[in-house]
Amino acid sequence: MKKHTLGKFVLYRLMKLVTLLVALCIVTFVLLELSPIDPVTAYVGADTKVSAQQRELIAKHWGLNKRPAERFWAWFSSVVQGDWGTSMIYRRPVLEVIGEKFVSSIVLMMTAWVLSGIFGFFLGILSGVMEGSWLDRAARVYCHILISTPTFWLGIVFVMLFSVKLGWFPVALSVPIGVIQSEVTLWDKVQHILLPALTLSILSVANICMHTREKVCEVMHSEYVLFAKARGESRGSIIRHHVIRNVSLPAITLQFLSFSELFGGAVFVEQVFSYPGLGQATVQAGLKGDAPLLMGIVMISLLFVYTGNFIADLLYVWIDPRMKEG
């Protein structure tokens, strides 16, 4: 691709981001104004009993008794001074809540997404190579399945099967209980994160395997590969130089494009297993009518879901030569 061409794809993506941004930010304001949440309410408990004016005094500390487009406006004025604001649940900087629970979900979705990348794409290739076998009835059945399946039902499921039963996984949380930060091992990390890891990339995998499986079929009944078998080639050769070459440029974008997928994953399995990310910190900040803190995880998760598309979409330019003419 030509540098000028790519500077004007480049530049057209950052104005659909902004342009999304300022969308997604005014929809979720709305959505957070019709809620029937009371912040002032959520934030000092159900259960406590304050007078009108300490309500007053509460609602005029964090702004919320002036008017909602009045708010707004001064939320989005701050952001982009580069402030964005103050948690009312966590009473620090939302920059600063989101950027430590981000880390934990980070490694949390990256793990899980390399695995679904790793056995879905293969698992795909066997499916596709072995088209009719057993092996392939059994992963087309075990796909559907998990397309089919709930991912909270999944990790209840696997913290009563290996966590309760079997014991072989910490049942919740990403740390030891009643262990100082200093002393917590990277061993103690790995196994608190190796069940809700295996929960996503689980569900994860189905789309992976099954859109693979397909472009194998499609590669193995092509006239290249039938010329390939009647030269004398191996299966295995054919799988090396003919099917992974053309089924890895989709396999790539999809995996790239399942970031949404992974992200919205995320909220349900550290709900499931109290694990302190970035989708718990969602949960809590909506049902508790944190506008300031609700507001820059919509922006961050828009950011890292645009992100994966940008790089599918590059990734297509830069490995198929057909689409750096267009």
Given for the second form:
Amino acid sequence: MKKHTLGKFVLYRLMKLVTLLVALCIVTFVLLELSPIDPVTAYVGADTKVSAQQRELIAKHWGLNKRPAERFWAWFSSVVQGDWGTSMIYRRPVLEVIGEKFVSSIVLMMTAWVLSGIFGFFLGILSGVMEGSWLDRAARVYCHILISTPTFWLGIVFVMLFSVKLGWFPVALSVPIGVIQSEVTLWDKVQHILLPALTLSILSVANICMHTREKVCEVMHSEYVLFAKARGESRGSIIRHHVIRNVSLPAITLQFLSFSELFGGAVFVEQVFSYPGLGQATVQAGLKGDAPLLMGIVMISLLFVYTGNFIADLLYVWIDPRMKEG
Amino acid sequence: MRKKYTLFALGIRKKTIFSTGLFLLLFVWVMAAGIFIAEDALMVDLEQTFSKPGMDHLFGSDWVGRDMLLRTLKGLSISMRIGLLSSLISAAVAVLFGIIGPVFGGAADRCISWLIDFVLSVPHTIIIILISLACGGGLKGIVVGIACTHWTSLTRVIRAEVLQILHVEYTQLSRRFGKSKWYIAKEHMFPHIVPQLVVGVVLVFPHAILHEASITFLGFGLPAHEPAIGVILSESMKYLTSGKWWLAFFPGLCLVLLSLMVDKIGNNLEKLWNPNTAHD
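Please supply the corresponding structure for the form predicted together with the partner chain (the preceding block corresponds to the form predicted alone).
Up next: the whole complex, starting with the chain shown before.
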């Protein structure tokens, strides 16, 4: 019985993903069609030697003189078959470029994700358990300020403070300049990723911390905690046996739901730190009018966010013992 | 409770009203100041390039000697106008969808829920970049982009409220009397959602100005010759390694303070409106 409903649930989510992806394809295509970007100019760049005749040939070669609906269909059917076109600024297949950039972005995002999850969770528990104390108040003020801080500004301030002034971290890029790929050590990579990851994580701490704190306060005021206190359970034991058990699942779920903000934040962090990942590729593709790459990135971002949401939903079904019985 | 001795013996509610008023006044002042700063106040003064923050230039000066304080004020004012416009538009969309969904139910409700899922399934930054590209950048692109991405949370709030009102006796009664759906929406729903709406608009505003500055910083928003905060900060990136910290620090800090302030106004209004928390 249970397996049946789980299968149905997965099937339903997959169908929804397909509708979202198809709609996104159409919307992205229409938006880029509306934009004043000229694909031929984007391709040849600022090269003035290309004559009008050659431009026409390029346009014809790509089928740009056809009707938008026809072009959409041609593009859409090749995307379905796994051919996402060629990026105009990298001159390589879109999927290849995205794959390469995604790997370096995912390292950055996951480091930030784990850091913010752990830090936010513990800060949330501490401030919830010590409700009304100075630590609780400080944590709340801290979160409040963080929510109102733009990621890129925090990145700029960090670079100025830690890289330029104190010289603790390198200024930019994911590897040192002028070093052969094979000679880059793991330590170099760690050093280059630490500050961007820290910037990205600090801002997402606020969300998880405030949420956890609220849940902890709720648990601490519950009758079963009152009973535990009456039984003489110590504070540590209450936290271990009652608070963490009740609070961790919502926190993990929330953390999986934050993939959208994580991706958005990565765009800014990568831009400030010149970190060569998907976020920087997005900005480059947008500024230089690389439509195939931009469309590819948009779809990847949807898949990324949707995966997060899907895992969050599954966790509820799988981990929570209350859902198993129901 | 411990009695506090303060200079002005104000109650908590009065204090909240007072601080809200003060913040509102400051808000209007910054916005007006930005509008009334004339272009020639931002004169190029090549003798005072990159002067550090001091008595002459409170926030320092930039690469052609323009005063950073004036540039920041002007930038904030532009951001505020964009923020106001786009949060009002997204509030209008939220009211429309939030009422239509539950009142008409069925297919309309499902469509709107799907649309919310759709907008939330792609990172906001990416959607705003795409929309801004479609509009050819500039003011229009950024306002449309922010409005298109920020209506979802408010729509959910309003939708929940409307669903609740829909099952209350007086609306049921009204329907039995043969009143139209439009009449119910206008006479029964709308007055109830006004407080939520006002608070919602105020709370969307900080997000809107932060997104505006962020997108402009990336180069998809206002053009580089506008004195926007995003432009100032992306300019400062060029001097990042040369120790000109004031170029980025003060404008960004002002942006953070502004969005904190508006957030506070929103929370205060919510507190004042809700009888359960009005005296907390």
